[in-house]
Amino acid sequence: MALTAEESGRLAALLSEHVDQVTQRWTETVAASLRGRLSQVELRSQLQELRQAIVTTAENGIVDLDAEYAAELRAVLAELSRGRARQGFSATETAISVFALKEVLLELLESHGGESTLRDYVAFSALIDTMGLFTFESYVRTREGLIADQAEQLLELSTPVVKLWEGVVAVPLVGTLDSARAQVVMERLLQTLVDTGSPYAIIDITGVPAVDTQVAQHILKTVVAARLMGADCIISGIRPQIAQTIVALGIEFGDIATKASLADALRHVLRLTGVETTRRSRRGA
């Protein structure tokens, strides 16, 4: 919704010429909504730089939230919407700071305004409810951005590569795996190799709940990519359950090593590397 030249006029007037009562009304609108989340100090910045931007745009002539001078309005209201959502805001709360300058102009335009003050009001709104949009798309956008960076740290949280032993590395896996949870695997798996250059490593899956065979394959990519960079590895959790199920299935791990548990691939790992035996043979001594 775009604001003629006279409107626009009209509103930067409005804004300009009472900037103290348009301040204090539009805070303490806002602020009943938040419920003292918010600092009436930082809140009260806020907005003042919001009626500024309002007022600078609109002094440009046409008020247009799409125009290119319009450029800083938007990025105002985005900041806007980006500090609210990452303050656990709600998008209704966020959108009220917006919404709420309706209220504030009524009062002025009831005040101070001429014979054009209905006209002026359906115009300022029909602004104010494009405003109100833009925010509320800003907010979605930085919480979605929010919720996938949050599941990404909670999907390398759930994915850990853990040291054993010297030259021998684990990653136990807990619940479902899927193609975006197994690429993380590899990746961490990988890098873990690369840093710590351990000649085996461990995947453990004790903790996924079924095997299928888009499970296997992920768990089978792993394996090819960890031999890629010289390292062997085992597969232990294969529970009796899991076993029937990749019979059943048909699935190979070929050559793989695999054990019921993660203690029986540490020890088939230890005797690879002659830990054991030589510990052995000094009890013997």
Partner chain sequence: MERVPILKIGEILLVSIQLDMSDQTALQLQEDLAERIVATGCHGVIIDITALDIVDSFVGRMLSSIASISKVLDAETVVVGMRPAVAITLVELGLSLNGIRTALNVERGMELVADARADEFPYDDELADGSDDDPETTSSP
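Please move on to the form predicted in complex with its partner chain, as the form predicted on its own is already shown.
Keep in mind that what follows is only the chain, not its partners or any molecules around it.
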């Protein structure tokens, strides 16, 4: 929502003639809503910057958030909402920082406004609404960015591939296996198989809370892909309840070896590779 040239001029005039009053009232109103979680000094400098950005925009032309010369105003608003989102303020608390300007302007218009007070106020309100919406969007974008970052970090820390024996690697799966994680696990396992030249892989699902048809599908795909590359997979760590679910759902693992525990799986692989383990007799026994 853009203002007309005259309205822009009047807005800039109001904001630049009563600098102290605007900043003071604006800071007070916002500080009340934030309940002291942001220092007055910091808040004051933020709002002063925002006020200055509006005035600068008005000097360059009409105040319109979409205009090219309003880049600075947009940047200041985005920076404000980014900061609020990072510091854990709610969306309302962020938007109020901008909407509080309405009250300040109303007071100013009442005491200093001319004949067109009402029209001006409605126009300014519309502009501030647009700015508020812009703030809200930036806030949501920042939050979404944070969530995406965390999801990525989660992916990174939850899929190690460990070497158990010469030619045997294991993937201990922990947590729910969705498509994205399954993809990462699959890629990492297959890459490790190539890097280490291991012909055997054990997929341990002890840490997977539930196995549905989709999870089973992901595991089966991994096993088939490993087979295509010339490696054998063994699935281990199947808990009693999960075994029952698998049977109830009618999931077929075909000729893929499944073992109850990781130890069983390792013993199975060692037997296949011809390694024999014996217990050393105790000295003197």
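Heads up, when I say rigid core I mean the largest set of C-alphas that superpose within 1.5 Å between the two forms. As the structure is a computational prediction, the values presented were derived from the model and not from experiment. Positions refer to the first chain, counted from 1.
J.: Answer yes if the Cα of E144 shifts by 2 angstroms or more between these two forms on a rigid-core superposition, and no otherwise.
T.: False for E144: its C-alpha shift is below 2 Å.
J.: Given a superposition on the rigid core, I'd like a yes or no on whether D195 shifts its C-alpha by 2 Å or more between these two forms.
T.: Moves: yes, 2 Å or greater.
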